[in-house]
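Heads up, the chain below is alone and in the form predicted alone; it's given as structure tokens.
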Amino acid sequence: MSKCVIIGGGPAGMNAALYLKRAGIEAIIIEKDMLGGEMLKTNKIENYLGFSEITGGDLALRMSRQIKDLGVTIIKDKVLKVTFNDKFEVQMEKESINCDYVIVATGRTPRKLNLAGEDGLLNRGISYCAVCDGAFYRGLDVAIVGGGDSALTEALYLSDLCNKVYVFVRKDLRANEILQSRVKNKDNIVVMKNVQVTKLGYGEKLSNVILDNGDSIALSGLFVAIGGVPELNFLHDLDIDMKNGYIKTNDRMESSIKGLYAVGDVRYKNFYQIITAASDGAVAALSIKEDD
């Protein structure tokens, strides 16, 4: 039994463990890989309050030292099920957990370009972490396909390792000016507009792609940085109001289901980032404390 079950590790469920622990409400950390989320798939972070720069990986383990400071209890497993009878219970690969309240914070998986061949080529050609994978096609030609602040960050990052970095944008540019103008000043990084990519060309690995103005450029590695999709199955069986996917809250980030609360990039909102993320954690903390 504990008051409060936080699913996911990232920084809204670090955020809300550790106001809630300052609080004086017990809560558990539900992650089943490494506390960070995706921050520990970006180099370089420059737009968070305190830190003119730092790595997502020293972020997260700055947050995760904090919140095991403070004693804040972390179990590694899966959630599978989340039901509600009275008290919420969290069904785990391991254990079953029951709680007065939740908090969903797991996140988004990267979204997919759906063509064929893609999931047979992971590791041979695709991939949707730069920083986790792109030191394997070093001096290589590559691109990244999405035209955001990830996409660009990710080509920054790629071009200091391979030949060339081709970004693929389907309509123009998201991303900020400070990116725009960095990747405009690489000398190797070449952005193609208004195209998109319809079609893998491959043997054992990736040897090419086609977009779909009739262009087939030949690459070793295909990044793919187009945004994420939600990690909700796990509450199939709760009737949460729900928009294109992302869970729906009220401005204290609880959902239709009373007691069950979602923050970062699994609830419905217009801006998605680390910092936003943590604040949500800590509104949905403060929230729980009100109310209990």
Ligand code: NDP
Contents of the next structure:
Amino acid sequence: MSKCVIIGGGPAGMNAALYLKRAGIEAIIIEKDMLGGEMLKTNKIENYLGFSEITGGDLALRMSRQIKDLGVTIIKDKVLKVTFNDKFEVQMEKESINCDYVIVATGRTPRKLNLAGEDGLLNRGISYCAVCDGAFYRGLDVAIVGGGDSALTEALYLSDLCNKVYVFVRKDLRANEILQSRVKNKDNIVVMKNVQVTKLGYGEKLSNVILDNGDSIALSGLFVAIGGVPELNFLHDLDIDMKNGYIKTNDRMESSIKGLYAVGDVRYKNFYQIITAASDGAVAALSIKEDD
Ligand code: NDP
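Could you drop in the structure for the form predicted in complex with this ligand? We only have the form predicted alone so far.
Now the complete complex, all chains and molecules, led by this one.
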């Protein structure tokens, strides 16, 4: 039986596993954290067909149950390197696997503001996940940086917990209209456009931020939601065609390396949604089946 290693257990990786397993190809998911990926950071999903409203955690659980029930092998480990010599070799911290195909589904990691003090203030005022950390800021004043769907989804979530929620947008909002109108209807969300955070004020914890217009705003928490970047260092030994830091694929999800596929947020494409990530996974699996 052919063997495919799927690196990353978000919706793209899990759907690839589902389709591979049903096609009679051995599917092994390697995931360093929990199955679900970025979905786990989302409190409310309203655009995944079949569910009018579901939490990211619940959707992740349903998907992971489905693939576990099918018998997909799941390994909790971190991939360090992928090499190719007749077969692919996927080297992890604890073990190594040889396989016929690799699907890269590692998603993106949150982009940082790159301000002085940002790293040291993690969990002491700086966060990259409102659903994970919002409860620590109950009743306090917080802010979000970013103007995309993630930023406004997080602002709405935090507005039910916190006293006041600022949204600092460097130019204009790019989030969808539904989110924008919900934000407008919230009394305790203040959207500030054309502003950038230039400095973090802190002692033991974050105390305030300085904006590029000179304003100082007192805050207990700053949530950074300015998109993400794929982290693909483990592919450095392979000479893969990339675009803007993302893996270039054809419409079968295959990269410039035969047998190596990329799905979901690591792939260069126009739309980054849970449903499009899941679709990428299905396409990669069906393409592998076609070639096998
Ligand atoms: P996006 O890339 O869509 O938005 C990033 C935001 O951060 C933009 O407003 C951008 O500003 C801003 N930004 C980027 N860098 C900086 C910086 N250094 N300083 C200040 N601001 C900065 O990322 P998201 O995480 O919001 O979304 C990623 C993808 O996931 C999107 O395709 C989105 O549609 C999808 N998504 C969908 C959801 C849903 O359907 N419910 C929920 C969450 C995400 P600028 O516009 O000026 O570049």
